[in-house]
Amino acid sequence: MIVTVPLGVLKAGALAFSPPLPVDKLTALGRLEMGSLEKVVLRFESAFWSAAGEGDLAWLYLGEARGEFPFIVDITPDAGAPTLVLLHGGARAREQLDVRDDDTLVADALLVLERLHGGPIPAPLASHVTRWRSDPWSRGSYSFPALGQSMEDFDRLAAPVGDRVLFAGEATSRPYFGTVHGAVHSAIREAARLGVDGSGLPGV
């Protein structure tokens, strides 16, 4: 059996062991943390923003409030339609998610643009606000190396449970947890661990 599951699902609970995981491997997941990072797409009718769609667009963003929207970017090319994506992470994310409905967060979002824009902008379309802390299947968004953890923290969660428990996914991938390609090296590592033959993967 492969566990995949995110880390904060694991940190939680969720999943119940018998028998219980080794010692080593709760104490890492003990010390291994779950960063926030949180998003509000907002898709409008018509590009009000210099440029759009001719690349790859970003701004950064430095408000009075910390961590307020600092990161957009313009995904138009990819979406297929004019959209803006506002990123927040961090202990920002996690207080005003808990306090703002996704209305609220639109609206603070919209107040941003138009800080940037130097006036009024349209109303969007259609808005998403992903909230992945309080999502009972991930409990966060990606993993990190916490305070007071060593990286060793990464190998001891991938290492396997005698012959029959393997674990991967991002937080098992210790030179790229956090990321996706973190996830499919966990993939690759552990299909080895089986006997599969990856050597005709692209990049591998």
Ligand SMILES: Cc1cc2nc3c(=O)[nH]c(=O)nc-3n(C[C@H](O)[C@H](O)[C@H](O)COP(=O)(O)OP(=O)(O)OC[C@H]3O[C@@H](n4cnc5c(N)ncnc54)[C@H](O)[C@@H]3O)c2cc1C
Second form
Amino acid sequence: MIVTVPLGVLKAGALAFSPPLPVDKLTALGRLEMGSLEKVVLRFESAFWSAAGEGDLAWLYLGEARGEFPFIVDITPDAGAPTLVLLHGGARAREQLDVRDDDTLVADALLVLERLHGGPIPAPLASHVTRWRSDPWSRGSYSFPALGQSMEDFDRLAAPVGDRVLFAGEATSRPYFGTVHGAVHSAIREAARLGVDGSGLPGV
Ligand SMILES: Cc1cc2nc3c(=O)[nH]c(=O)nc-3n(C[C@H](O)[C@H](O)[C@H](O)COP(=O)(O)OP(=O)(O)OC[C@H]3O[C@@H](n4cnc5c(N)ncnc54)[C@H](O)[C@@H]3O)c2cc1C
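Swap state to the form predicted together with the ligand from the form predicted alone:
The next block holds the full complex; its first chain is the one shown before.
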């Protein structure tokens, strides 16, 4: 069996292991952390910020409140309609998500856009607020090296238990943790452990 649930799900104890996981793995689980990277997505009737579809457009925003939507991306060409994505992450995102509902976060995001635009902006047609941290299937965005952990903790999480329970997923990839390629890397590693040649996999 290969366990591929996210680190946050393992940390939350959502899976029961019998016998319990070895101390080494539990120690690593206690030290590794899931970070937060969250988004507010806003769709507008028209692109008030500039003509859409003319290539990539993004803004870095440094507001008075540290970490308040520091990165904003125009995804209009991909979305097929005037759409902005405002990203926030780290401690501020965690705190804000805990105390602010979706409508308030959307209002915060609109205020930032007004400041950037230098005046009133139209109301969005639709919005979406991500909350990976409270999603029971992820419990965070992706792993990061937390204070007090060692890089070996990624290896401890990756170690098989009794050659019967294997572990994969981005948080088990010491070289590429936190990324899609980390997840793929771990899948190839565990496939090889089972004697499967992963060299034919897409992108390998
Ligand atoms: C906002 C954001 C932006 C990102 N940007 C990038 C980027 O630009 N580049 C990049 O490389 N990576 C990025 N990542 C990280 C990337 O998405 C992850 O590293 C990658 O998806 C991890 O893959 P995984 O297979 O380890 O875990 P996941 O893709 O999370 O897969 C785990 C699976 O386990 C399932 N699961 C959970 N709990 C249970 C359970 N109890 N029982 C059964 N199944 C369960 C889940 O539903 C899910 O399908 C980003 C992540 C976020 C959140």
